[in-house]
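Next comes just one chain, in structure tokens: the form predicted on its own.
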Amino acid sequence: MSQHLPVLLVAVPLFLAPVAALVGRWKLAWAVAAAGCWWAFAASIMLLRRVMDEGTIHYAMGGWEAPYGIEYRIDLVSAFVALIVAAIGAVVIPYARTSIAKEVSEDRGALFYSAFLLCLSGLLGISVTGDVFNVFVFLEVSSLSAYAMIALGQDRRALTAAFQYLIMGSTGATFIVIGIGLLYVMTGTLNMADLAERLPAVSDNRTIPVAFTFLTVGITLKLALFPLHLWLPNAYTYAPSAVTAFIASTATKVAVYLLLRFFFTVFGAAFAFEQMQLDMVLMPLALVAILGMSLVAIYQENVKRLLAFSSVAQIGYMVLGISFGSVLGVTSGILHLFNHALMKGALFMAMGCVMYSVGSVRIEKMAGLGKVMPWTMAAFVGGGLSLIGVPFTVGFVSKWYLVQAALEQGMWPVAAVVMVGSLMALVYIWKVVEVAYFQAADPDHQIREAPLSMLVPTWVLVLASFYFGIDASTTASIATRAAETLLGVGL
């Protein structure tokens, strides 16, 4: 079975999705979804170990060798991203059992878990495929299921948010498929490795820069880079809590992976950064995202919306690292991809606990929650410390590498922006902490701590964000090797 792990990683959740829908009862559907998520987690760990020991894995679908057949190509970058997606899915699914039972009507529960499995398999498929058209197919699978899950939110504005995401997501997907089509016309291949070999011969043709531009716009829209982020705040705010935690920790991270894959593997760093001068576009947008979206987050009164704008700022950190085009810069971007999944997942899950017990995530409704919901608010503080970048948290590790990458290239103002962004994060996290710990709770409201089924998964991510902040040797080593692979250093 280990020989077929690359395809089983994607196929098992994909085949279990219709099973979850057909069983009808939501508890059985949850059990099916949990089995799919935990299988994917176990398989992703095995794949990462194999890649670290043996190198890149090539899996030819149906025995048809690339470039004529579809190839799953798993290197250190794709294995790492697949592990992030699967790990978040495995943590969110036990949390979802209680959260979704409260936030989604019982008759839609089975359909929700079916959509959850489809989204998981789509994101995993993007991570491991070596075929650019397969990327588009899996992107649509994950996106369509995400639209459906967001629309299941209690607030009617969830429908508007899902529709807005649908329109902008479809626009991004259209740009991506046009870019892929142009590449195919010029090279006659859809295999990523084959494209990388054939593109240099036709790079002087004007079609290639046009294809590059279409792909850049489409992918940056999917990853919500400023100013193409307008779909994200409402989607995160009005989706069910478990959906927000899952999508915020995985969907944009996989889109960042696509950015890395196309810029460094398909087109090559020389074309992207020297000929197309991509850094001149990405770096200013990333810096504006860090400062501008952090400023917007400070003025939010809905904490899920606050964290949504914070996510746009954090995406700015990832893209800033990539824009350096150096091993250290790309390492910082990949590291933050992993670290942000942990801390933002923990924060959104903590807000899900608040929603479960209080029925609202507005700041004024959280007065005194530090006393009546101590474990939930402690989890929020733990995730917040990581978001700020306090030492011994994963957020500090990411920003340390990012500042080093900026100073390596003599960009002191950029390093200063990273530090200012951390201070702004302190301001908006403190807004919540101040109300929760320094204001008295309303005695008329009987609020209880969230159930263990929600608290335990939340604390798993909180403790992970501290563990990998104290001992970052494993994640930093993987991120550095992945960056060297992408940039072709030492190969």
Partner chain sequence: MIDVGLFNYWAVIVLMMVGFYTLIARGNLVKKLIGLNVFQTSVIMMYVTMGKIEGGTAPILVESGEHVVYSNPIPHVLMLTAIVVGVATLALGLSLVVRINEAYGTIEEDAIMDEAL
Contents of the next structure:
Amino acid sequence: MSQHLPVLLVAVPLFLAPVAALVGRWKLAWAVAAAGCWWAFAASIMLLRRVMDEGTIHYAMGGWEAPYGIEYRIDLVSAFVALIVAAIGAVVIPYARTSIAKEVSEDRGALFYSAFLLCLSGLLGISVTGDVFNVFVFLEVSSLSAYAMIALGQDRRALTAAFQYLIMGSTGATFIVIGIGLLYVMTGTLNMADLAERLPAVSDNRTIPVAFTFLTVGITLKLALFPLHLWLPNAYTYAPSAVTAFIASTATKVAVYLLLRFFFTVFGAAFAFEQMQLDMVLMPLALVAILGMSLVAIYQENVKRLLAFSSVAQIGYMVLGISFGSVLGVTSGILHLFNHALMKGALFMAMGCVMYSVGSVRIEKMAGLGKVMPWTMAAFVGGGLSLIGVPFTVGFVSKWYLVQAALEQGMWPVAAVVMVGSLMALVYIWKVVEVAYFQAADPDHQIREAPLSMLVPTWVLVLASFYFGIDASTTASIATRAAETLLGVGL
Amino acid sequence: MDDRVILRIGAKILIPFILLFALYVQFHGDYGPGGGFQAGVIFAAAFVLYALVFGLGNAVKVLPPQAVYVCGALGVMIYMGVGFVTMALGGAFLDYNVLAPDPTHGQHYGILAVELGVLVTVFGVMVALFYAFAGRRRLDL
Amino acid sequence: MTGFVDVALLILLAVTGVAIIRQRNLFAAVMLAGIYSLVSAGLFVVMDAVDVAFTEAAVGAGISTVLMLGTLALVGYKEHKPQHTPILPMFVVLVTGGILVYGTSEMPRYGEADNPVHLHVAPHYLEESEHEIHIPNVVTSVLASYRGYDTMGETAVIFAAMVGVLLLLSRGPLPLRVFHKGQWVTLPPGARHEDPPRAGVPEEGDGDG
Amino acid sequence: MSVGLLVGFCVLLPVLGAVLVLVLRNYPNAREAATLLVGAATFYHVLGLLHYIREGARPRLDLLEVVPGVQLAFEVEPLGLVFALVASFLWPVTTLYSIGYMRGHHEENQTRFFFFFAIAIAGALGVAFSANLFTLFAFYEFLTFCTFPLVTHHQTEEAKKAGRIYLGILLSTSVGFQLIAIIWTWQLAGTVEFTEGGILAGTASAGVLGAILILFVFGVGKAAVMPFHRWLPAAMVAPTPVSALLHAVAVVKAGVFTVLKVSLYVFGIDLLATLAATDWLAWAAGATIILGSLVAFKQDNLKARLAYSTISQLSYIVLGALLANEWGIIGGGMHIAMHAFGKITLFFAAGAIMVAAHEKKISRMHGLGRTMPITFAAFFVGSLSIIGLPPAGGSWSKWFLGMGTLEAGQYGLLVVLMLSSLLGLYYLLEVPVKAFFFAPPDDAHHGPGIKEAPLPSLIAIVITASATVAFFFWPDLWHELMTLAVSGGAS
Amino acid sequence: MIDVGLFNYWAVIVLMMVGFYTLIARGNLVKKLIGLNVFQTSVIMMYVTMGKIEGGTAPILVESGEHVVYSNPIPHVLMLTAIVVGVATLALGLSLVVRINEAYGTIEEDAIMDEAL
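Go ahead and give the structure of the form predicted together with the partner chain, now that the form predicted on its own is out.
Once more the chain from above appears, this time first in line as the rest of the complex follows.
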């Protein structure tokens, strides 16, 4: 059993997806989905512990050794990202039970939870696989289910958002396939470790840089890095609340993981940063994303949209960390990946509570909510503080490492941009807080606090974002070790 | 009206052959081109033909949508089930060697089983997709 | 001989492709897309990929075309005249294509047996599959056994497509739920989707949604 | 209880008080009694620490490692004890005052008021006892956020605007400058622990260190060095007890305390004296002293005048730190205490006038001294202390500061100090003089209802005013502690 | 025999770009999906081209004494998967188009933008 843990992590939720579709009744389907999510959470914790104790775990599918078969190769980075995905899944699923029953009709519950499980297992599959084509397959499993779930939003714009996402996501996936093909044609292998071994011999060939370019652009599309982020704001805004919370905290994170995996494991830092001058491209884009998208977020009137633009900006932070190419930089990227999942999950879930009770997440509808929905709005403030980067929240820890990484390279203007970005976060979060706490509620509206089944998961994430902000040594040391694994130092 | 008669008779003759061909593709996949995926598509094509000629109403009676959905889900479960079985028998996930005392026999059984899973899923999904699109009445604008 | 067929098919494909772009009758475009798939299936046969050809013919020319026609029956046949001059898309496409041409310019030449791609993993399959799996069609043995996990993912992908399509299309129009006077209500069938600013006021349906 | 735990207990006590306030929210008398008791207990325990400091001990409590190498930890040293003693002593006194004020003024949301008040004290003590820059920064920001609900207590449009300025300036300076400075320090020195003699010496060029110093001084927005002073007058929309304790003592002193602490334990006096930036900053502080006084001179609103006076006086302390000699540091540290007692007396008096006579404008206070003699007498004493005249404690700190300028050879700055005191002589003494010696205006509504403020408030005023005088005769405690701080060891 | 050299790749790239252009330049949603389809089919051609060995035969082993050259089976396997993924994406995309048409009454991007305002 325990030696099969790597595959069971992915296979159990994937197997439960058709089960959920078959059971028919939505409550039963929910139970199946919950079982899948919680199993994945438990398994990912066990895996992370094993990786920390024993080092990288290999699992050969079908008993065929790599590079002839597909292998699961779980190092610290994989295990950490899998844990993030599974943890968010485990928290969102009880939340979804109430939220989805309201926002999506109940007769589609079974199919919805099936899609949810598919998305979860797809994302988990990407994070643990050691085979580049397998990445593509699981990417499509997660993407297709994500498109469908996003389209279930009540506003008709959810449909166009999902379509736009589908077009851009498929373009990205096709670019990734082209990149994989070009790598394959030069090396004859699809296994990541094998690729890493064989690439240096042929990296002078023009094909490899082009493969690198296509993979980067393809993943960047999935990642929604500025200026390829156009699908993200609409998708996050109009998707059902639970879906937004889940996708926002996992899908882009897994894309960041892919970026890390390709840059550092497959191509190697030397190729990516010295030969390809990756930092010259990524850093300006990340900086523009941080400043530009935070600015755009300030002017949004729909809070989910505001948070979506903030997500694009936060993705900028992660990419910025990666673009330093140093251990510290990559550490900050991985750390922020975890931290941002926590805080954005909490924020979007709080907005889901508002959607549940108020029926809209436009700012002007949130007047007086501080009084009528104290727990929801307190959760929003908590997540918002983290986004701003106040001490004792996870956002602070991210910023601490990111600024350190910038200063390490003597790039103090970059450090300044990071800080300006968090001040802009203050502006857009405070915009909401002021309306919620300083304006009187409309007495005609009978607004009640969201039900406990939604508040508890929200608060779990809020408290987690405080806990890991106060005691960040676990996450920080895992992230540091993960970064060292990626860069191949300190081992 | 005559056209339709010819069409119906033609279809009635053709459909068994298509199904037969699908089975051939399925089981000959080890020796020539073909396999579960192609066979599934051809199977589905037979039903699509049936539905086109005899009307969706009749097709639904022959093959209720519920059954189609079940097929779509069942195939995935069969495929993954093979993986769980091999695991239970002490091999890795999808390691067919353990399915029979002789590894190559095991491989045969395993490939047969997973191809069956693929067939069932593809058939189910393709027909389900057809039902979904064809069953949606055009809403006049 | 192969070379000639090859080139002829590629030219045919290019012509079809351009015709697809220019064709504004969607019905014709869908048919052309089907032809495109069929011709490419022919090309695959020429290039020894019989399994791929079979699948492409069944899926690209078959299922895809049926699905697209089914869609066209629901949404109409006419494409509007493009309103913008497509300078940006043109630029993006030229740059992408240019990069690809650059990238392929030093690639191993087509069809040579000592290309790296033919030297590493593939020989193992061709040599060992015989006694490891003992079936003649190496594509099947790789598909179902060596890379069987990918194929499992592939079934999951089509299953995901089914789930998605059923979520979107099954059982008539999605019941519309809006927030009205403090609670969520399901609108009667046929009501219009409303934008959020007006979401609180369910109107009588006018039958087009 | 071990000494380390005692330190933690001191910080925790106000939090317990806050919880008690919440629990007893329906019983106002018990609620206030609880605050008073907890306040007294806090002061008692802080005073208990004095004994250890005198023995040369440095009681320390390590809480946890937030990120590897950076700890959340408390360590008591003489300078911190000065601040802690001042804050913890004045808390119960202010509570006493608040009881009279809040009830006399019929304020709403009193529970929230007392709750955040207690929390803010915990923040101030956390700042005082912080063992390193990280802990200091964390509590500094904590203090910003938990005083925000106090500033915006009235929840009016005006309060909202003031809150924006408050949060905006304090956060942008701290996040934009101070945090970068802290991380830069961590980057250079490899530690952020406060250490005798500083940690930065010899780690980088004078230019870089100068830049860090500038970031620190302007990054501590709470020290209100111009041009980052606007938040302080804005915060005056808060109820007067808040202005009194927080914006004359806890918050602003946390700012100047940070500057002193950074000068002493991060840079060290010797390093500071060699930096060119120190001189420029000293002049910036000098400019703030003069400009603050000039603006105060022009204010007719009493609280606004006191606010600008505070800005001016804070820069005395900043200047003391930047003189980079023992005289300056001792003077600055003593001024924390002297100014605190003096200014809180003035604010108490201003609040008392508001409660009793509903008067904010100085020009309309003619003759009020006859009906409120105790209040205005106290105001007079407080003024003397701020100006630096005997028999009030302020004369000592000003004396040391003056000596510091001479020692540093900064005769120009000595002139600045003199000039500012002269201005203070006018703008502070104008109030009691008008109140005692001018006849009331004809249209004044100083009807027969006016009498002294409610008894609890009056007691508080008398306590602080007497303390101000007492410190003239017995300044030994503060002097001793500050001498310990600069000499760095046992007495 | 015409020496194709790299011509094959370049021809495939042209086809790819035809699809890509249709995908990004056209406002009609169905047309976009057709473009995506063409794009993906062309990528499949690229892979298959990689696997071809001149003078080789399909990778179905034959029992014969002499040495037979087989084309590379791996790209074929990968592309079988890619075709399936392609049709899955297409189906989902089309169902979205159907729903968009029901909600907006049009499948032209510009008209949808106007509707949404």
